[in-house]
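Below you'll find only one chain, the form predicted alone, shown as structure tokens.
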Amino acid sequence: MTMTPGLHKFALTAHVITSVGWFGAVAGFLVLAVAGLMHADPQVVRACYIAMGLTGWFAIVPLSLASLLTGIVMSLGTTWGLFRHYWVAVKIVMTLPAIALPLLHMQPISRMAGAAAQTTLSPADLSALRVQLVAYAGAALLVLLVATALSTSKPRGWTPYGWRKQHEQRTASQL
């Protein structure tokens, strides 16, 4: 099933700012995360860790669950399918733990920004978890890149399934 032109283009719309927006969000994620984690001053220290949690919450978690969403939408709605295609099999493949592990890891984002809230945080206050989270922000500002350099260069190849439905659709055509 292919969309309408308009679907289509309301629909790559809604896919790149979802998309867009989670980079963002987690780019800013990652600045609050090393700012929270460098800074001197206790005050800034406690306003990163404390905004960290309403990013994860109100920004990351939505924004990944809604790109996931649209590209599903795309990829069933378009040519390319859903598993037709290497790049957007891989697509898939790194897209969901991207989105299950920050849905796993808000619970300790929440216990450092409920802690930053009901206190002031020393510089050796939580120091493994700290580092974590400029570890996880980097990792997944990083599995964001390759997807969009996926996205946007399309690399050839089939997948096994692609091969059979193309295959099926040429000989249908012929007959």
Second form
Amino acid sequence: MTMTPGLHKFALTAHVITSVGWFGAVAGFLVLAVAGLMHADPQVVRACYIAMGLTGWFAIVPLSLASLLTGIVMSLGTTWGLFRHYWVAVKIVMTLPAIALPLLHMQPISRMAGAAAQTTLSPADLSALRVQLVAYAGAALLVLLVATALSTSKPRGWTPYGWRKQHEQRTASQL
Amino acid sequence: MPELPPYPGTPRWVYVFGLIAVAVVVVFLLRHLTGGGMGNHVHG
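Having seen the form predicted alone, the form predicted together with its partner chain:
The complete assembly is shown below, putting the previous chain first.
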């Protein structure tokens, strides 16, 4: 079912806003994670991890889910479809783990924020977790960069399913 | 119904992405299976 032009513009705007917002939230999260790992001032470190907890729950998680939802609406409401073109399918395959992994790891992030709120963290405290937060945020940012590049370049390539559907629709329109 | 034209094949860039994805998943699983997870947390 193809969307009307007005609805298409609205859905596209919503998808762009949520996707770019998600990218920005992850970029901010990465900055905080690096500062939390590297900064010498314990007050700054504490503030960073508290802010990361808030950013994770109130920006990254809702924006990522909204981006996925609006993306699915855009796919299903246009001729691009969900699995007809490889660039759409690859984007979905890439972004699903980018959404699931932060959701699964929000507990350790919240634990980190809670620990920071209650005590002054020394550089050795939870060091492995602090390093991994930087690594995961960096990886998420890279995934979102690639997803954005796929959206703007839309590289060619029909999936076998899309190839069949396209031919069926052309045949049906000729009858 | 006219015969379906031959499928042009999967583009090379999809294979490249697939290889990269497999490599990332393998590295990720190895880190988690060797105890390199996030502070020894338990999922769920």
